[in-house]
Each structure stands twice: as C-alpha cells, then as structure tokens.
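Given next, in structure tokens, is a single chain: the form predicted alone.
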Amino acid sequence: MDLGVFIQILVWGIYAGCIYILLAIGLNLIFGVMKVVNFAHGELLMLGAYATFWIYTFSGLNPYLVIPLAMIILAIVGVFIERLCFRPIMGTGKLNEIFLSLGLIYLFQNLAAVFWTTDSRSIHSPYSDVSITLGSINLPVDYIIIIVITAICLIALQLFMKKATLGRAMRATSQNREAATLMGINVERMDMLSFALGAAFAATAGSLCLITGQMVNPYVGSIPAIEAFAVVIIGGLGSIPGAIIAGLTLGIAENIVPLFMQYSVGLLGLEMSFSAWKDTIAFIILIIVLVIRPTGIFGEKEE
C-alpha cells in the first residue's frame, strides 16, 4: 500500500472528522444546556450552506470570509427557533420535543425547496487547485484551511466557556438549572445562547462542506445529521471532549477502513469495492461502543 495514498486518505478522514465535530458540538451545546435533542440540526447545516452560497454569489467575497456572516445569520435563526418553537414546549415531555424537531425538518426542507428549488448548487473554492506537496504527498490547501478553522472554533469555544462570564453561566446552567436560577443566572437566556451557538457551529460545518465542492440542496443535511448523532452518542451526550475524539475517530475510520478492506481482498486476487461501506462504518462503531459502554466514551452514568 502506497504511503502517500494512505496519508492523503488520512487527511480526508480528519477533514470529515472536523465537519462531524462542528455539528456534534452544536448538538452537545444545545443538549447540555437545554436537555433537548434537536433532530433538525442537519437543516441548520443546510441553511448555513445556503447563506454562504447567496452571500458569496451577491458579494463575490472569498467564500472563507463569508463564513462569519453565515454564522451570525444562523445564530439569529437559532434564537428564533428556540424562542418560538422549543421554549413553549420545554418540560411538557420528550415526545413533544422529538415530534417538534421532526416537524422542523420537513418545514425547513420544504421552505428551502420553495424559495431556492431543489436544484443543487456549489461554490468553486479559490484554492481548489492548490495543494502542498510533501514528497509524494499532495495535501489540498482547502482541507488544511478547514482543519485550522475547526481548531480555531474549538479554542475559541474553550476560552469562552472557561473565561467568559456568559460561558461560565452556561456551564452552571448545564450542571444544575435550579441552582443556576437561585444564583441569579437567567437560564432562559442561556437556552437562547446555547441554541444560537449550536446553530452557528452547524452553519460553519455547512459552509465548509459547500466550499470544498459538495453540492447543497434542501436535503443535504440529512446524512451529516445522522453521522453527527452517532458522534454525539459515541462520545457521550453533552460531552464536548467526547464529540472531538469521536468525530475524529469516525472521520478517519470511515476513510481508512474501506481502504484496508479493499487492500485485503486485493491480496486475495479479488476485485471488490467497499466505498459503499463508508456510512456503514459509523454505525458499526456506534454498536460496538454502546455494547461496551452504553453511556458513550465520556458519558456519565445516570444515578
């Protein structure tokens, strides 16, 4: 097996892991503070990708510079979703939350189809033909940029949660809502903030997918959302370190394992393609982790 090909596929896996991390962290922020599972999180990715597409189309700016604007737009959308949809039903039962989020999936998909049709759209990155050559290895600049952007987002989130007053208030709300209320923290404001941040991270993931050449349409968020939920469950509900480790593991495994499977059958003189196994790998890992540790890698056992 060629080492250069292996390293390139490893980089692709890290890139995919970065997308999963951004989505999963958004889910974990919302769940950690509100204890709500938002099944429509993939549609926030889709809306973020559309926001980047239209801003780029009308402004002509470097698409990477458009990402902060898309994050702000989706943060505002997240605030409206939390206030108008989830806040009125909080505490009324998990079934209501599940059906509400499932309803939002169809609502956002159909609204996107009405406004922007079902045609697929994409952006040509200004760096799509640029790569860094290290011996026999060609590393796409876009993938390196995405890894750097993800690292910056994670560092910024860590500093916000550890140092900022609002970040510490969010952590307190996540740990104990009643105690946080007694200490004078406006927990409803923390709910709103967590949803805004979660939506902004989803917008970042959608924007990065679009810029690297993936097509955006009203249904593009479905598969990434499922993968992100697998990451959240593997890492442990509400655990940001768990989401990071699980996201990278999943992204790398989805790209490396099919390569090894194809290489193995090649040694036997057989010709088989395992590219269709890419999405299956996530759920094989999910099953293994749940059998060994039902709460996930970093999940806490319920008392």
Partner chain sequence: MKLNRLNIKTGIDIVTLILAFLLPLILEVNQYLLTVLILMLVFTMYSSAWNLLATSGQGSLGHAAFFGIGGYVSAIISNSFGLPVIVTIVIGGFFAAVIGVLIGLTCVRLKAWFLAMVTFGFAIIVQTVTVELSGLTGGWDGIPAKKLVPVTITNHVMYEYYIILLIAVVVIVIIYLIMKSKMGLALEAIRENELEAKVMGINVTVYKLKAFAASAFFTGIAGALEIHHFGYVTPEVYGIDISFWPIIYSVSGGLYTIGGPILGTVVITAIWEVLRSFGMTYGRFILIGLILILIVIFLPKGLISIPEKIRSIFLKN
Contents of the next structure:
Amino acid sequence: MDLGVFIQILVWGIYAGCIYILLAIGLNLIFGVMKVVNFAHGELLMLGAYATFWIYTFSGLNPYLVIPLAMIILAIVGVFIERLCFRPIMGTGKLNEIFLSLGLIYLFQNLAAVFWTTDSRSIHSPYSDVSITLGSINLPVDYIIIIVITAICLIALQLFMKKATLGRAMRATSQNREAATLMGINVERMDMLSFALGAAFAATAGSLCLITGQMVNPYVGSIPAIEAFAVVIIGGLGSIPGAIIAGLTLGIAENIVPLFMQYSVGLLGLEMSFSAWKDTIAFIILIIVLVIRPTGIFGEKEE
Amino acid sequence: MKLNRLNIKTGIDIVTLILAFLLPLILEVNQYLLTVLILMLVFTMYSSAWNLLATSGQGSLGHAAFFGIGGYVSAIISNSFGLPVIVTIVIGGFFAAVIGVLIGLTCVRLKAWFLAMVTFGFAIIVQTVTVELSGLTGGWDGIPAKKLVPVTITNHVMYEYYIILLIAVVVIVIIYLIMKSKMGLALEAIRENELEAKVMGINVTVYKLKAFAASAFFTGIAGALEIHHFGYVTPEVYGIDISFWPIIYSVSGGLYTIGGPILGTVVITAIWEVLRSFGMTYGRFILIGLILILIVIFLPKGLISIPEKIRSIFLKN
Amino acid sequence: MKYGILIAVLAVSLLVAGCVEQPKETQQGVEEIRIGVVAPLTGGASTTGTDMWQAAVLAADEINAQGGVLVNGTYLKVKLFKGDTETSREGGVKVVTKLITNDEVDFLIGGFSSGITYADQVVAAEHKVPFIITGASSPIITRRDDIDTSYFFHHCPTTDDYPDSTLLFVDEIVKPLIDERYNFPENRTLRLGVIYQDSKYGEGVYDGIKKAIEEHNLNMEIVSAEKFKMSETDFRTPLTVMKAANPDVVYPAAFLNEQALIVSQGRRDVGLDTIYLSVECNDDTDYYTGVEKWGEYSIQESRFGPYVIPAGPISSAVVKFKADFENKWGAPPSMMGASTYEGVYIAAEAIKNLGGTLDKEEIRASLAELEIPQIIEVMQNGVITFSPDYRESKFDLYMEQLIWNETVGETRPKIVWPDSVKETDFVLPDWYKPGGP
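Alongside the form predicted alone that was just displayed, please also present the structure of the form predicted together with the partner chain.
Everything in the complex follows now, all chains and molecules, and the chain you saw is the first one.
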C-alpha cells in the first residue's frame, strides 16, 4: 500500500476521532458526576448544529464565532434535561436511564422535524477552499481548526477541573458523592453543571460537523452518538483519558481496518469493499474489548 | 378471599380469550383490523420475550437481531426444504436461541449500559452479515417467504389471525410459567442484586444464558410469524425501530410483569392507530416519546399499576 | 383485576378504531374515483413522502376543478386517501391494507423505498388493486415472481435506467473530450469509479452500471467500487482509495446528503478532481446549497428538477405545474412529486377509457393499453405507456451540468444532453485530472 495514502487516511481518522472525543468527554463528565448515561446525547449534537445554523443564518457572523453561542444555548437545554428528566429518576435503576433516553430521542427528533422540517440544511465555512499541502498530503484548514478547537476544549476542561474551585468540587463529586455532600458541596448544582458542560461539548461537535460541510436534519445525531458510546465504553465509563485514547483509536481504526481488509481479500483474488463495515468494525472492537475487560480499558474495577 | 380473587382473575382471563377469538366475528371480517391485530399479537409475544430477558436485569437494545434471524431462517428453510411453515417457525426460533446464547455469553459479565451497547451492536453486525450472505439471503433484495395460510384460501387472513392468536397464547403461557417458576425467581434475584444472588447459591451465568436463550427463542418465533404474514423479508427487519418498539411497549405497560408488555402493546398500538385516522404524523412520535418519559418518571411500574395506585389513594382516604 | 383493564382497553380501543376507520359509505354506484397515496409522511424519508402527497393533492384538485373525470357523460370526482407508511414495513403493510379494505380505493399511487414496497405490495397483489409506483426505484417490484405483479405499473425510472442514460452520455460526450485533450488513443478504455450506498438503491445502481456497460458494449471498466453505509458522513477514506485507482469519472449512487459530501470531500479534501456523476434524486434545491461550489461542472442526471425547464412541447406545462405547486404549498415540488402528480392523471385517463365501470381487472387492462401524451416529464416518443413485459413507462432522462452562478452564490444546472432538450455544451473543466493510462 502507498505510504502517502496511508498517512492521508490517518489524518482523516484523527479528524473523525476529534468529533467522537467531544461527544465522549461530555458523556463521561455526566457519568462521572451523576453515574447516569444519556443515550440521547446525539440529539444534543443535532440541536447544537441547528443552533449554529439558525444563528449563522440570521446574523451572518463567522460560523466559528457562533459556536460559543450555540454552546451556551445547549448548556441551558442540558440543565433543563437534567432537572426535568434525569433528576427524578436518579437511583431508580440503570435501565430506567436507557428507557428515558429513548423517549428523549423520539421527542427531540420529531420536535425538530415539526419545527424545522426534515430538509437538509447546510452552511459555508469561510475557509472552505484554503488548504495546506505537505508533500502528497492535503490538509484543509477547516480540519486543522477542528483539531485545534478540540485540543482547546480538552485543555480548558483540564484546567477547569484542576484549578477552578467549581471544577475541583465537580471532581470531588465524581470521586465520592457522599463525602462531597458532607464537605458542603452542593452536589445537585454539580449535576446541573456536568449536564451543561456535556451538552455544550455536544453542541461544539455538532457545529463543527456542520461547518465542515455536513448537512443537518433531525436525524443526524444518531450515528455519531452510537460511535461516541462505543468510544466511551471502550475507554471506560467516566475516564477522560480513556475517551481521548479510545476516540482517536476508533477514528483511525474505522478508516484503516476496512482498507486493510480490502487489501487482504485482494490477496485472495477477491474484490470487496468494506467501507460500509465502519459501524460493524466499531462494534466488533467494542465486543472484543469488553470480553477481555468488562469495564473498558480505563474503566473502574467492578465492585 | 384469596380463592375468590383467583377465581375472578381466571374468569377474566377466559373472557379475554373468548373475546379475542370472537372479535373478528363481532366486527365483521375487516382485513385492516385483522392486520393491526395480527401485528399487535406478534409484538405482544415479542415484547413479552424482551421483558423476560429484562427481568434478569439485562436490557437489550438489539432484539431486532433475533426477530430478523427467526424470520430469515424460517423463510430460507421453508423455501428450500418445503417444510410446513409451522415447523420452520420453530426452527427459526431455535436458531435465534442459539445465536442468543452466543450473544449472551459475551454479555454475562456486562452491566446495564455495556450490555445495551453490545446488544445494539450485534443487531448491526447481524444485518451486515445477512446482507453479505446474499447467496442465501438475497442481499438487499430480500427473499419471498411463504404465507402462513396460502392466499388462495378465502378469509386466509382470519385463519392467520387465529393461528397467531393460538401461538401467542401458548407463548405467553410458557413465559408466564417460566416467570412463576424457580427460574423466574432466580432472574428477579439476579436483577435486584447479582452479588446477593450469587451468595444465595444461584448460578448467575447459567440463569442469564437461559434467559437469553428463552427470550431469543420467542422473539425468533414472533419474527418468523411476522415474516410469514408479510410474505417477504428484507434486511430492513433489523431496523433500530424494531429493537425499540418492544421496549416502548414493555415500559409503558409495566416492566417485569406478565400483563405489562401485553397491556402496553395493546394500548400503544390502539393510540397509534386512532391517531393515524386523525392524520397525525410526527405528533404520534412526539407523543410516544412523552409517554415513555412520563411513565419512567411518574409511573415506573407502568400502566398496569394504575389500579393499584388508585386503590392506595382510596385506602389512604 | 389488571386483566379487567386489559379487556376494557382492548375492546374500547378496537371499537374506537373500528368506528373511526369504517368508511362512511351509504350510497352504491360509481360517483368518485378513490385513490390511495402510499408515501412515507413520517420518519427518515418524510420530506419526499410529503412532496408526493402534496403533488397528488394538486393533481386531484386540478381534475376536480374541471368538474372531475368525464366518463360516459357524467363527471366523477377524484378522492384521495392519505397512506402514511411511517418509513417502516409494518406501517406500509398496515396502511396499504387499510386503504384497500377500509377506504376501498380503486388505485394505489406512490410507494417509496423498495424495502417497504416489497412488503406492502404483497397485500395489493392479493387484492388485485392496480398500483402505480411513482417512487420506489427497484426493477424487482414489477419483476418478482412469488406474487402476481400484473397489477403493478412502474411510473418512475428504475435503478437500471439511471446508469443506462448516464453512461451513454459519458460515452458519447465526456469520453471523446478527455481522449482529445490528453491525446489518448480512441480505443482507450474509460476508467470508472463507483461509490455506492449499502442498500437496495445503491446496489441496484451498481448492478445497473455493470448491465449498461455490457448491454451497450461500452468501452469502460470499473477500476474501483466502494460501498458505504446509509447516512454516512465521512467519505474521505474510500475516496482516497478511489483516487489511488485513478478513475476518469466517478459515479456515486447516493442520497442527497451523501452526494453533497462525496463531491465536496472528494474535491476539497482528497483532491479527486474529476467529473462526478449523480443519480436523479439529488436534483433538489437542498443539494445545490449543500454542495457549494465544489459541485461545479459535475453532472446531474434528471427528469424533473427545481432549476431547469426542458425545451420542447412540455415546457409550458412544467412552468405551470411549478407555479401552481409553489402557490399551493409554499415550496417548490421535487422529482418524486412530479411523477406522483402524473400518476393521478394516469389513473384518471385509465378510467376515462372504461365507460363507467371501476372493476379492478378492467382498470388493469386499461392501464396496460394506456397511451397518453407526456405531461410534465419527457417520455420516450413523447407518450406515457407501459411496456408489455414489465409494465414500466420509459422516461427520456437528460443530463445537466452544474455551472457556477455568481448572483445566487450557488451552482445552477444547465441541460447538456440529449440534443432534443440541450441548453448548452458540456464543458470539461481546466482543473480536471484524467485517470491513469
């Protein structure tokens, strides 16, 4: 196989990984603090993309500058979801979260379809035709911006958790909820905060997808969400480093493995395309990891 | 007193059954209504089977895999070996059960969300494999399946209804017996607290696998019945919606009970069809989402617990 | 006790459903033509389905505004029944049964998504109700042999038809230009890359491509074939692989969202600077917005589009249809709407020839022999008629090339083939890079 092709595909894998990471750290933040999983996280991505779309359409601002606004809007949505839906069912059994999320998926997708129709909406990045060429490798500036934004989000989160009082309180809550309560931390406020941050990260992911040319309709959230869950579970629930490593690994593996399979069956004289196997490969990896380690690579040990 | 209540309950059961048998006759033979009822029965079995697995604390998000496998296997076998459909349906169920045990093996050590994702993923993997095995499955074109009752017989849909009703009654009685047996108690113990169940001497792994096998078996039968009612099977049978419906039905009716999934399927289907006649489109999905959320929060034991709730309110007064 | 509620609910709900659904028919005799429109009004394909329903309503309103369909001296009104398949097989089977048994329709029109149509057409075949399919593109629908398909009439091109016209165009126009510019020998084989959706639609187009090459003995070979999952958003890897295979032309078989991303990612990210072909369903306003300037010079196969009006006898009818549709519904019609609109007229015409009866067998016979002038889409020989073997009407598909339009800031299509409706010549862009030897 040509090395240039290989490196180019590696770059696409890293880009895909960035979107997964943004979704996955949001899920992990919420899980860390509340010990719940929001299966409707992809719908937050969809709403975030719509927020960016509408603000951009009405204001005409640079779409990248719209992202913070979309983050704030989705943070508010996140707080509402936490208060109205997840707060009442905390501690009533893990299956209930799954069922509740299912309801949220139906609710958000179809509300979006009613309000905004199912037409596909798109916006234009101002930098869409700028790209940097390194030898045979092509790097559109938009992707560099995406990687940079993801890195900024991760660093900002790290600083917040380590330095800020609020962030430290949040970390304490994820480590031990009861102890945190005893220390005078308002854990309910931490729940809201975690949901707000998680939703804001999902909004970032959605907006970045939209700006790089993907179209938004009410159903766009489901596929990236599924991948993000795979990332979270492979990396281990609640583990931020796990999410980063698993996100990049999955992003790259999904792109390389089909190629490798195609090449292998090519040696046997067969011509087959495995690009449609992306999700299948993600889940095979997921199942293999879980068979070996039932709580994921960086997951907490079983009780 | 106890005996009385039991008698009343049995009586009501019998009346329900008689009513179900007479319904098509009372309302004349209307094929649309029969189709709605047939699908309702199929999903009653399917939801009950899903609920059986959920009783062991394992909430599957990919039961469409078993539903589709049952349908495909039954269709393929009846097409190529000329066996009667009634036989191949059971074979389809057995095949689904075998796959169920395999999936169950990867799931025994997994907790709620992990299990949900793995089962969800299995439905996707099974679909990919089905499409790739196009020599056997027809790929995306799918394959025709024999009708349960040949179209040439007059009123064949009514006969199909009665056959499916009979099978549904048998399936639900078996599920009832399982849930009331030692196995049912063991499954509940595992759901409540796996560690304690282990300490009590329950072989958790074996029971979880048994639950997977039984649930997949009945789901496969339900899937095969649907396929032989439709007369055609395509990979769309593995759709996400097909995995989600039994959850919606079971949760809204009442989890971990016999009546819950049945009640949920009947009520939600009825609401669905009535709203259809009003020309409602997205509103129906929004309503389903709301019902699900409200029930999880305010009525965690489902619609079936309403009388209990009312009684407790009256008793308080 | 809990079973008490169960019965109550069961009985009440069924009675309610029964009452609501029973057709309120009192008088006998033919007074109206009842048409069921089968389309996905909810779920993933609802944009298309809604459009189909709206177009059918427009056609019915037009016919009724003129009094109805004149049969034997009396006017029959057209009455439409909504049939929402919910983009699912269960929904499709239920609603087709309802249309047939409760609404007692004389015709079914529509049908979108082959997987759903395969399931619900079984019901229509059993009741022998004529079904004019105006959405689903699988040729199997009228060819399968496990049911009686003689009541199915396909009034939209199939996945065999798209590549047939598209590749003839490539062979006739694109290939000579490439050979000429790069001094290739005339007998050089054109290198074709195919990237198709993992679905009946995508695979059907891929098969159609292979069939067309063989049937017309075209000097082309498929040098790369990549498959992707439905609703995929990242095509960079398969396109990078495809670029390494050096194709001259790339033929994606994709839906709108996917097509826009394939073209923009191919051109911008991967640098696969080639001529992209496209299947007709993407000739939609959203596509032109979504593909941005990357769609420039790409080819769009079409039979009805938002921005073109084919020259010739039907152009005034197309203009009128578009204006009327937009007046009524506030948005432009799409392609599936156009064929569904024609479907209602086809049904009306079939009835006209019958002299008062609405017997299904006679309707079928009338449809099979039908020959009426084209309406708003260009048909072969200018007539709508169903082929005797598989009851497919034959469209004259045309090719559009997307040209940048500075005033709207998007590309706009111009018809470049065939000569009968051509607006301008096909242009091979300067940035075009041919494939390998």
